[in-house]
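Here you get one chain, nothing else, as structure tokens; it is the form predicted on its own.
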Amino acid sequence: MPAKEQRTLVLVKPDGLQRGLMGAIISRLEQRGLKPVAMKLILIDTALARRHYAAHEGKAFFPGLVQFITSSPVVAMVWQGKGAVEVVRQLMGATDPLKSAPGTLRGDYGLDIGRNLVHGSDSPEAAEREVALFFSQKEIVDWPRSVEPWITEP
């Protein structure tokens, strides 16, 4: 991975998958210039959900969050690119879809904070931790993309 590039975890949550928005979400990430390096459809078990959302343990919404993320399959992905963490955060929009700008995933497709379609790591440190929760190093494919010079400067 080039030095200025980052990797970040993105989850298409159960509502995004159930609503048939997986393709739209992946398409928007690709159109922005990010490169997928890992992807799989999984059922998150309670143990993984609790580890993933450990920062929220003890909060009133934690049990519902765990119940929701384990209720249906998710698409877990690792995306790579210059400033990938921030790019994904901007593209997702505010956690509450009603406060998300048009043009963001949540602003275009969401209505409810509890059904906000997608998760993205909130910092480079969180991205590293979250990627390791969902993917082994063998599952991440570092591949050359011929269009790179047309997306970012060397």
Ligand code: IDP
The other form holds:
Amino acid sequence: MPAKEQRTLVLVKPDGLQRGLMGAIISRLEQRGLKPVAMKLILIDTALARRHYAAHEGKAFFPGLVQFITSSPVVAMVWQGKGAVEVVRQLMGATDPLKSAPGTLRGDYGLDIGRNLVHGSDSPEAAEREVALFFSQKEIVDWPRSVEPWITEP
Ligand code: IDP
Ligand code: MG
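Show the other one: the form predicted together with the ligand, since we just had the form predicted on its own.
Expanding to the full complex; the earlier chain stays at the top.
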């Protein structure tokens, strides 16, 4: 991976799949110029959910969050590119869709903080931890993309 690029974990949450918004969410990341390097549809088990959201353990919404994220499949992905962690956070919008700007994924498709469609790692350190939680090294494909110099100046 080029030094100026980052990788980040993105989940299309159960509400995104149930509502048929997986394609719309993936399209937005793709159109921005980020590159997918890993992708799978999975049913998250309770153990993985608790590890993924460990920072929120003890909070009032934690049990509901674990219940929700394990209730139906998600699409787990790793996206790569310049500033990928921050770019995905901007594309997602604020945690509460009511506070997310129009044009963001949560601002365009969501109304409720507990049904906010998408997860993105919130820092490079979190991204590293979360990518490793969901994917083995073998599942991450470092593929060349011919359009690259038209997206990022070499
Ligand atoms: P983030 O997804 O924008 O990074 P976090 O603060 O990391 O937001 O919270 C993780 C997830 O927990 C949120 O995406 C949301 O689904 C849920 N959550 C956060 N705060 C609340 C709350 O106050 N009530 C209900 N659910 C919440
Ligand atoms: Mg978070």
